[in-house]
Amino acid sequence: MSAEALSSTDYIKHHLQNLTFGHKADGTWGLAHTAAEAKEMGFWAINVDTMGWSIFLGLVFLFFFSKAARSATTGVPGGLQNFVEWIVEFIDNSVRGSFSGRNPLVAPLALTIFIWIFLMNAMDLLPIDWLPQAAAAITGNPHLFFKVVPSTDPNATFGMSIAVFFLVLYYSVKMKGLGGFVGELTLQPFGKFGLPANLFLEGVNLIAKPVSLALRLFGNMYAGEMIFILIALMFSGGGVLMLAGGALQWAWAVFHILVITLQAFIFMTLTIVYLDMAHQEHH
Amino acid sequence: MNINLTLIGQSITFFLFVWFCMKFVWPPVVTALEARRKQIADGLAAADRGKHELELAAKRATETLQEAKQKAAEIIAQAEKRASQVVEESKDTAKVEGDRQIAAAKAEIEQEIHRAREQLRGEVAALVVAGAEKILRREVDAKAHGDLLEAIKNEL
């Protein structure tokens, strides 16, 4: 997608749409060609792009730690052993650290959140066309939708969000019993008598959660991408603005690694911590 | 940026994954760890244990080899006194030997004695009685002197 065939405007535009694919106005099952038409598709309709990226992702990720899983020895640990099990033992500990009951699905949770996110936040570290350009060209569509990084998808950190949101449901019923956990929700801070705002201030407490988790992860990623693509618009400009664009883009890249590892990071903490909450019997 | 189907798939693909993950990957990486932990534990324990038995085996030989040097020592100082004992009881025996010799040469010699004395008293009294008889110039009846003449030689 060269700059000079569309305004920036539509460039911009043109990065933050997704591949959609679903039922068209026109009765038709297909790809939207434009931003109007995945919209009109309603609820009924899949980004194609984010789910490919997601499941690849995870498929890198489960390849390459079920593999070294397989072979895990108790000797002398290779390459990729030795790294699998470094960041096993990383999250092992941070899960010892916040969270105190017994539940064997927490630690692999988070290690799934924490390398899925990770891997699906790196793609951003990738220059922005590169992906778009090369599928535009496979597909023999220029004007082909193309998002590449999945956490700037809403659709993605609300599914997962939503996933620990059940999750939390699920554990909280199941260790405090539906009485517990209603209790929980109705009878505090102010006793059963201020039981409306009770019922209020925990539901919003409750409804936080996964909806801070999920905005958290893509604002940070929504933000950081759009970066990207303005500073991508400077390559446009030729020249001077060329060669600062292509500083930028470095020094942002390099601020960007942090980032993409503390968001990962953060949604896995606070899954981990919400769930502890989920398995903690107060009051 | 619209809200759709995808959220549910992310959601199903996300449980697929942590469900993979902790049938798969987690429990044998954690117990490869687990186990190595234990390992190293183990070889540690036995590295503290063997040093502890050398440092043992290090105290038992010094003292095994104190006790030897005692013993030798002691069987020196025992020999010696052997020795020295045996040269005194050898130097008593050759002094009672000695002894014996020169009492018994003595005896001998007091012996010898007597009888060059019984001689030379008999031989005088012989003389003396040829003597006598030159001077009385008869002959002394022997056996009528006989007492006489065995007083003389008595007194010789």
Contents of the next structure:
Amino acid sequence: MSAEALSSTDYIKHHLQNLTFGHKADGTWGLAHTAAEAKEMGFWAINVDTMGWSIFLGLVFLFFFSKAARSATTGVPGGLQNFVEWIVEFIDNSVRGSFSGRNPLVAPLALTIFIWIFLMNAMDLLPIDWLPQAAAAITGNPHLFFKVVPSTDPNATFGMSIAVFFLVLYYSVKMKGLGGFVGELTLQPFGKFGLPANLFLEGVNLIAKPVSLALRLFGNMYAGEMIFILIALMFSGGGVLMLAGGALQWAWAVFHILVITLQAFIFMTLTIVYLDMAHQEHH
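Since the one above is the form predicted in complex with its partner chain, can you give the form predicted on its own too?
Left out here are the partners and the other molecules; the chain alone remains.
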């Protein structure tokens, strides 16, 4: 989908719309052809592009890391093994610095979160029209919706943050007991006489964890994607704007490498911290 084929407004809206599958108003199941139709599909609709790319990138992560594990040697390591060992050491140091408990799940979870989110974010560095145009050519539908950055979809970011939230709840109850967990929510910070205020403050603090995780990642990646879309519009404005757009695209891509890495690191670090808090008992 080129910027020339649509007005600027339509071009932006097209690139911000997911390929959605769900139950249509006429009673059939299928892909939405408009944003309004996607909205009518409701909660149980599936963003096919988000699901497809996130699963594909997860498989890419598993393939290369399992390949490095199978070919690991005690001699001089190859490039892939050296890179994987460096990443694993980095994650291990991050976990040791932020997690004071003992749980064999935390380090593998942190590694998975960091690499998976980084790969999803890195899709933002591809030219914004390449994969959507390829998908349109393959399907024969020039107006096909096709987003390739899963972390710009709040469904993906909330899905990951809610999974972390359930782990926090599970380990809070497992380590402290149900009574201890409920006691934290109702007896702190003002003691038993401030139960309503305690429950409100601690409840808000608890719910804020998955919300902040999801919205921080989504907001930063959505803003970065929007800037790439606006820069892409410059390529349809003549020679001077095309040259300026090329320079801006290169500069923003270089800066965005820091953004995508930082957002993956922040999500991972906060997950480790939240799980550490779940393992600590307050007396």
